[in-house]
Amino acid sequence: MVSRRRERLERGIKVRTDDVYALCSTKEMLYLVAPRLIPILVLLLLPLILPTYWQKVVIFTGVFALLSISWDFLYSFTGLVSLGQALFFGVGAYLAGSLNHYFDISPGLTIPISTIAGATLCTLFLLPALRLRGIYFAMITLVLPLIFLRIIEATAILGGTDGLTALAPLPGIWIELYLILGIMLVALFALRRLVNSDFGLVLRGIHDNDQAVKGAGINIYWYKAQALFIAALLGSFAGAYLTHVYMFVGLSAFALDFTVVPIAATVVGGMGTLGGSVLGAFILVPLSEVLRAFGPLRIVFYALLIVVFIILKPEGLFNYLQRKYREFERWVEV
């Protein structure tokens, strides 16, 4: 009896695509263009087709992919296990709507002065934590939310338990819609562009090996400062966005679900991939929509879904449709 087995190649067009000749011919260019081109064009044209109901859901998404994003270059490029997405979260739109409700700042400065400053208040609080590694790091970040969420509430400040409302909307909803995607895609191609780069390079180096890292001379606590700057950046920027878009912000932003749903979305599309964080947040927020008409049962199928992705593909799905797409298989005789 001949015994065979499954054999997996690269295609040749993606190994030519590799170097200098991809610009040989127009198969090619759009063997590489493709798959980065149509999902933007889907992501960008779906809105216009899309009922107002779930307009909201995709905005809701992108503020997600955005936060997943953040979690997965913070933990797949510097090894920094956070457990506070909901810190950033947070902190950004306490900042945007403090800035709205006290001094009448419109959304257009409030937003952008408080993702700077939300990223520079987070990476400050957690700037003693950074010579923590593992457990002891997550522990740090997902504590400092529950503190300032009690804080708040005991004190009475910034609304107390009802929060600042009235806050001031967003022009309309297409400022809302394309702001969030436009902000995401920018993230994501900048943020693959840099783990690309020396400092990316770094970054790797202190995952993989922090202390070879530290023996080469290179200060790793400042590049882990860094690397948390830029993902809190994203955190404090969703935040901030959200509340003009919600046009409240109270102490539902610092709730655990702005930590978990995140790490889920990444597990699912899959870590150190930044796009899978992104196909991850894109397909369980809008199922999480999709599962409401089910009730208390929701979460039990919710949950459900999310073991099976990741007991059937544990690579995540960004890194299987990635392999199908650059491989092939073939079962040969052994």
Contents of the next structure:
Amino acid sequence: MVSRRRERLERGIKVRTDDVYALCSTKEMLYLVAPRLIPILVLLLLPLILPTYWQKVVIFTGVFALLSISWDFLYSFTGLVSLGQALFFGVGAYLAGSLNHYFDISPGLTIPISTIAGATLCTLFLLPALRLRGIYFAMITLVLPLIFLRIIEATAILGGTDGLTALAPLPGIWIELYLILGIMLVALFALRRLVNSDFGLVLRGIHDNDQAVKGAGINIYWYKAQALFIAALLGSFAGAYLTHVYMFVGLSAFALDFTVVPIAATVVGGMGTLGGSVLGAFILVPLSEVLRAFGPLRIVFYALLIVVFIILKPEGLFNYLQRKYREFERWVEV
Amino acid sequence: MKEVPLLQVVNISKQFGGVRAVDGVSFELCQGEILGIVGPNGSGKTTLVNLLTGFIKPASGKVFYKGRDITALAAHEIAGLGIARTFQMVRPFYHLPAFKNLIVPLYSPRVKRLSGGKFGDRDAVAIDLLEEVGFERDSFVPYKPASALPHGYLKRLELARCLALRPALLILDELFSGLSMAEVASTLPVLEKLQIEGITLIMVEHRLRELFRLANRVIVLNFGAKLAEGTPQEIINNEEVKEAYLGSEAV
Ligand SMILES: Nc1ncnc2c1ncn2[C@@H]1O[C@H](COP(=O)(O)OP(=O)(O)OP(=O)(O)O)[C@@H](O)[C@H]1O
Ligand SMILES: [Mg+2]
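Can I have the other form now, the form predicted together with its partner chain, not the form predicted on its own?
Now the complete complex, all chains and molecules, led by this one.
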């Protein structure tokens, strides 16, 4: 009698260790490039065949994907637990809305201005909190958007509870679609490159052991502030962008959704990969649309699905797929 | 003419609650010296290291480096001046490969400044430094994540990370504890070489045999206060020290 067992092998280590090796053969190159190229192509072609309603969902998903990348970057690579993606989003959104409403500046300018000014403001707001660790920093990031919300509500500035309406739209659905998808892809690949640069190593060092980074003669607050600024750039862009898509900005810009969904997306997709955040967003946001059919029970199903995901694949989907792609199994006789 | 000492510690103190961890300690250190600091467990050696390097601020007292008051400087600023320290409880970047641990100090403003703005291949420099402290260059060891390294390697990784900073003053907090005899024997020449290069050393050490061989001068701490100071020979013969510390141990 022959017993068999399953053997698990790592595929071409050589291919993975250094991208330079990829040039050795077409097959190896394909192996490396395909998992990047195929999702990008699908992502760019998909909107062409989707009905208008689902195109809007893609836009919304792109916004959440950006926020998710922003959260994963802060948490997995700098160790800053942020509950304030809504802060980045809301500040960017209100800046763009105000610039357009009060100064009549067109979206082509309000979006870049709000992205940079919003990130700067958010960084300044959170600068004093950077010395706090873990949950204390998180609390501040959670509370700030709530404070802004109440201030706008109470003083009726910036349109108060009605918000700012009839803002300038972006020129057409295609620009809307490909702007957000393009920025999302650029952000994804730029940040993946950044975290593997020497700058990124310092950030990861801070996450691992901030005392040792201090001991190495590096000002950790300066690095944390830079990381915060980068994360806030993504969030503020998302806010400014969606303001012009909706042609409206209101109190909902500081909604907790913008904080919670990115965290859920990153956990489902896989932390510390950035790509996982995008994957998670592209699962959770459309899923939430599909679940609309369930009416009031929607949130229950949604939450249950997230829990199931986390229990089944605690490493996150992206890490799981990446691992499976790199290894293959075969039956061998023992 | 008396030259300015490299390091001057004046009456420095620190309490934790009721515990006087460091209690009015003063000493001076000249360029190129090797100073040993010994004392029983809990006598305040690590706290003293933390005070010198800015990781803890003193309740009173001052630290001067090359005549400049550095008491109020932040830890990274003090490190930037060239005062590097190892941690008694190792603090590697566990998620990074061993050699990438050294990129962090190699990327610091100090090293950028010393290398005149230009920096070649940091990875290559990191591997060279690891080899210097006894990592086998042609093995997988330098490329393994720090979390996969045995304690002896982590201790020497601490040393390499300090060397990457091109220190002028190197403070070693019990570098030898937890190292095997062979590892100690291979690390000693590294320290001797540093001394020849003119790098000043402060060694907090429980391994007295090795320490007394290297040190020019030794300070004994007891309950946070300086109990004695002198050449290794003087310390060995000091009755008070024997009573407080050496009593049970054969030197
Ligand atoms: N962060 C802290 N909080 C409270 N007490 C502390 C702290 N750090 C040190 N101590 C206390 O200060 C005293 C000196 O501790 P320290 O670690 O400096 O001693 P040490 O000489 O380095 O001991 P060892 O030989 O065990 O390393 C001890 O009583 C210790 O309990
Ligand atoms: Mg100690």
